[in-house]
Amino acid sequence: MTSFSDPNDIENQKIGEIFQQQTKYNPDKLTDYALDWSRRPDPFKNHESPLAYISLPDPEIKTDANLWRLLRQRRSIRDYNAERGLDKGHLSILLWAMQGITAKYGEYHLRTAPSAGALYPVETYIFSRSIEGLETGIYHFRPQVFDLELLKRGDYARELTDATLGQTIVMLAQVTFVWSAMVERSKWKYRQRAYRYIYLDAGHIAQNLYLAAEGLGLGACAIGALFDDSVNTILGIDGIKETVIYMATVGWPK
């Protein structure tokens, strides 16, 4: 039988138990907190000097994909046809499904996936291995202008495979998505509770990816097992203010 530590016995708790207990909301502790709007972080990330800006085609959303069928058929697909390329139109639809802006409400840009407080702390990076019209390399997606920033040229399939505990699906997939968290973007409002919301946000985004991939006849597989700082290094982020939290591969199923 599984045993759980006394929530008041911090010294003997495991880190996961401490996190769960210390991020609980308590009505007695919320009354003395007010937001400092002057410290609100920028809702979008832009790199100062990317190698290039890559425009994306407008997403052509299929209207014949039945949501209930997609939910029923959705599976994690790990076996891809590595020789077949993906086109930028497919990539555009996948990115829009994950984090496309669908409306503006005051200062908030609402997206296809929900986010706590409409703060959207999750950033999307891609490793393009085999996308027609897009050179192999690491890119950052900017939803506010719907384009890509080219950050690094070259094939990072082996490095990402090693960083995901040897999961060779990265070497077969046409594209690998990497999600990071801009932590302060959520902590500004939710303090330590923000970490819970960040992980929930990432899950919403990943499910949208799964459904969009299924609708396009593609296969997707999420990756949670990864060496965080190895992936942080590949992306060029510090692992503290911004840190990798989740990944997923997409490719043509065999």
Ligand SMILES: Cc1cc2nc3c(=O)[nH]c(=O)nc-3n(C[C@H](O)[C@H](O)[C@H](O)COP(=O)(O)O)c2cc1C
Contents of the next structure:
Amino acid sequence: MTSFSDPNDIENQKIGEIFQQQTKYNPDKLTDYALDWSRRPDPFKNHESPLAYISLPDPEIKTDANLWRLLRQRRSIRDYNAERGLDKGHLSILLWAMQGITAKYGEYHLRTAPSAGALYPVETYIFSRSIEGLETGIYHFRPQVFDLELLKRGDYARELTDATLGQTIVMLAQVTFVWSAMVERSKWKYRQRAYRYIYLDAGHIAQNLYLAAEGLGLGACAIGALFDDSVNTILGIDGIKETVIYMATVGWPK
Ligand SMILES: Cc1cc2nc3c(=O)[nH]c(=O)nc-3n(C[C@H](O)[C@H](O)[C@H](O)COP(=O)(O)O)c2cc1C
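Now show me the form predicted in complex with the ligand, since the one above was the form predicted on its own.
Following is the full complex, with the preceding chain placed first.
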């Protein structure tokens, strides 16, 4: 069994183990930490000059999907019918299921997926390959407005495939979701422990996507195997203050 006698002994430990040990809450060491509300990061990201703003239809849920059936049936689907398009209504429902704002509580905009401290550090980007009425390109989702910012026109399927260690599912999927973390949003409160919570938040979001896709008759597949900085470059983010953490494809199952 690995022993962690000295958490500061970097020579003899691996970074993941150091991280896990040094971000533990410990009842003997827990100190009061006053939040500086004047330095609270903006809870929402807006791009300064996107190519366009694209409105989305209200998420109109027509099917009465049964949660227990969805839980039983959900699988990671990697083989899609590449020819068939998705419509914007599907996209709206998927985005709402992942990150829709469902209540307001003081300063906080609560969402479909839980988030540590209601800080919502995760941003959602999409690569739309085949969605009717939406140009092929890279977009950023704004949950507070419920719209998309068009960031880049063009087919990024090849680049995203290369950036996901050659996973060609990106070339077949109608849409690929990319989740990044605005690290400071969570670090402002949780400091280094924030990194744990960011990944947990992303997991909740992805499971909501899986279940919503299943409810719509679509298939989803999570992607954790990715070259971080290649994806960061595609999104136009710095990889430090904001960095990719997770992705998922969605398409019509074959
Ligand atoms: C964190 C995480 C990362 C994953 N990364 C990938 C991936 O890069 N490529 C892929 O094809 N599947 C990926 N998956 C899907 C898993 O392979 C899949 O969930 C697992 O085999 C169980 O199958 P199921 O989802 O159909 O139940 C990932 C799943 C998780 C939770």
